[in-house]
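As a starting point, one isolated chain is supplied in structure tokens, in the form predicted on its own.
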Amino acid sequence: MAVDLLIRNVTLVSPAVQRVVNIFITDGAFSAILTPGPLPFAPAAETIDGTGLVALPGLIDGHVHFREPGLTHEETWLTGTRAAVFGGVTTVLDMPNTVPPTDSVERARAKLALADLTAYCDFGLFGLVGGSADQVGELAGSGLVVGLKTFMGPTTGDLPSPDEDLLFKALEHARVSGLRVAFHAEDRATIEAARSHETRTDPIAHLDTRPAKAEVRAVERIADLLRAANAMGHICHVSSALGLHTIESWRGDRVDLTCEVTPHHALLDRDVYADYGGMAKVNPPIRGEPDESALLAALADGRIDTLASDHAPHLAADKLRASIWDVPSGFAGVETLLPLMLSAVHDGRLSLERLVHATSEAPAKTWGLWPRKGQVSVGADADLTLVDLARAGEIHAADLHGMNNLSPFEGRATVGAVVTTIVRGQVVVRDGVLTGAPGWGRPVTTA
């Protein structure tokens, strides 16, 4: 058998086990995973010495905002996926609140065509639950999207929340098409009522207008609709222990409901607002303790299914405005997700196996990419992230590879770093140097 790439003597981590192996890659797929010994095949065209390194299944970031089309002053497919591969992410799933939003077959095709030109890694799209029910049905059945997305409260782009009738019909269309529906779970009425009484302009004012009860109320409404439609749902960026408890209670009532957490909700305390001001503004807001520890513990024990960055960059000038109400929500995260969570592994707060599951197998199964993505197994796409678990670093916007890299993790020390990223057998980052070409990435679903 001809072998294109061999990674020798590397410690492969799966959700179940760690073992030292030789990994063989042929024609963009894993062709063999063997215990080190005499090579059974002809010499590989290229060999990487993995001694002392850990191999993870290529990360799937199931929640990014790459801003193209329409907001390319903030991020593009080229810059966003470049940041992704430097962060060990080999597949990204992009949210639909671009300009125009991804709410029709025509717009999904146009967005995929843009990504196809410049993406360094593989990519998928979410379709927006907006417009008419027929439009949503066509999009759900098109094969162009990995899932649908619904914004239950105010968000970037100020997209309207769907009414009960449209949402129920969207869930029915999703069920028929075998898709899961992702939800930004913040109740609009709760937020608007709190905001109407708020006169302050400091960063904490934003947190106070988005209380945990807004998340709880949205989850309650979502779960009730999911049960009625017999559909599959996913709660994005869970931010509170109360929200998580509500999700768990509905799961116990036989509702198919997965959820995700971000590094910023699981790792940042409330003092981030004093230290970073509007740079830390995000929806839902960072709550700090006791929610912070509760969410990381739930990720560690498997009650939270997936880990995602919610990468949502903005111009520095916009993030540094004086009034919090003039500051857009979100910040960069796709490149820092893995170093931050490897640091949690180093600190003993999260197992490496659990981190791997939440960034590979779980998102692959959640969004219909399994078994092609999310595992190091013969026949699967050869997506691989090689990591040095001992390498210390520090997060600085100036060192990152997206277009706008400000984040409230500025200056944070990390332990664990990406060394090499491989996308479908192609080495796209080697020893911290970009070696891949724009346009290598491919869509994970096709019409």
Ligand code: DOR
The other form holds:
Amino acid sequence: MAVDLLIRNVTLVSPAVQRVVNIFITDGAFSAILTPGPLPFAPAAETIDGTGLVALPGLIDGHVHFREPGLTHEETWLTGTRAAVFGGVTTVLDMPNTVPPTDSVERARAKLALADLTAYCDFGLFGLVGGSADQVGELAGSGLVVGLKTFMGPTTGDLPSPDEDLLFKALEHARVSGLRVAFHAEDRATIEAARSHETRTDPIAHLDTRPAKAEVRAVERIADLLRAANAMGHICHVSSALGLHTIESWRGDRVDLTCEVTPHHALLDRDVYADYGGMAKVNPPIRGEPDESALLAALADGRIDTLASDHAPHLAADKLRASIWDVPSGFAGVETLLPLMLSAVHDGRLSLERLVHATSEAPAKTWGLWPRKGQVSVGADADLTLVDLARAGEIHAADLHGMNNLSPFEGRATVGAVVTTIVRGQVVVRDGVLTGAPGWGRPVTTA
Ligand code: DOR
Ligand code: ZN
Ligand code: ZN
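Return the form predicted in complex with the named molecule of this protein as a structure block, the form predicted on its own having already been given.
Okay, now the whole complex, with that chain kicking things off.
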């Protein structure tokens, strides 16, 4: 067997075990994973010494906003995927609130064509539940999207939330097409009522207009509809213990509901508003304790399925505006997800196996990418992230590789760093240097 790339003597982490192995890659796929010993094949074209490093399945970030088309002053496929590969992320799934939104077959095709030109890593798209039910049905059945996305409440782009009729029909279309529907779960009426009598302009005012009960109400309504339509749902960026509790109460035989957490909801405390002001504004908001620890614990014990960045960059000048109501929500995150969460592993708050599961197998199964993505096993796409678990670092926007890199993690110390990133057998980041080419990334959907 011809071997293109061999990673020698590396500690491979799967959701189940850790062991030292040699990893062989041929034609962009894993061709063998063997205990170190005499090599059974002809010498590999290229060898990377993995001694002292840990190999993770290439990360799947199932929630990014890469802004192209339409908002290319904030991010592009080129800059977003460049940040991704520096962060050890080998597949990104992009949200549909671009301009225009990804709400039709034609627009999904156009966005995929754009991404294809410049992406450093593989990519998939979510289709928006907007427009007409027929349009959603066509999009769901097109094979172009990994899932549908519904915004239940107001957020960036301020897309309308679908009414009950459209939502129910969308869920039926998703079921027929075997797709899961992702939800931004904040109840519009709850937020608008709180906002209508809010006169403060500081960051905490934003938090207070988006209470946990907005999340709870949205989850209740979503779960009810999912059950009626017998469809699969996913709650994006769970932000509160109450929201999580509501999800848990509906799960299992009552409704097929997965959920996700972000590093910012699981790691940031309320003092982030005093320290970072509008930079910390995001929807749903960062709540701090006790929600923060409850979410990290739920990721650690498997009640939360996936970990995703919700990478949502905005211009620094916009994030620094005086009134919180003039500040857009969201910030960069795709490149910092892994070092931040490796630091939680270092601190003993999360196992490395759980971190791996939540960034590989779980998102791959949630979004229909399994078994080709999300595991290091023979025949799967050779997506691999090599990390140094002991390397200390500090997060600074100036060192990151997206277009707008500021975040409320600025200045934070980390332990655990990405060394090398491999996408379908191609080394795209080697020892911290970009070696990939824009356009190497491929769509995960094949239509
Ligand atoms: O804070 C957010 N920013 N929440 C969202 O739901 C959208 C995102 C964005 O696109 O900026
Ligand atoms: Zn959202
Ligand atoms: Zn988002």
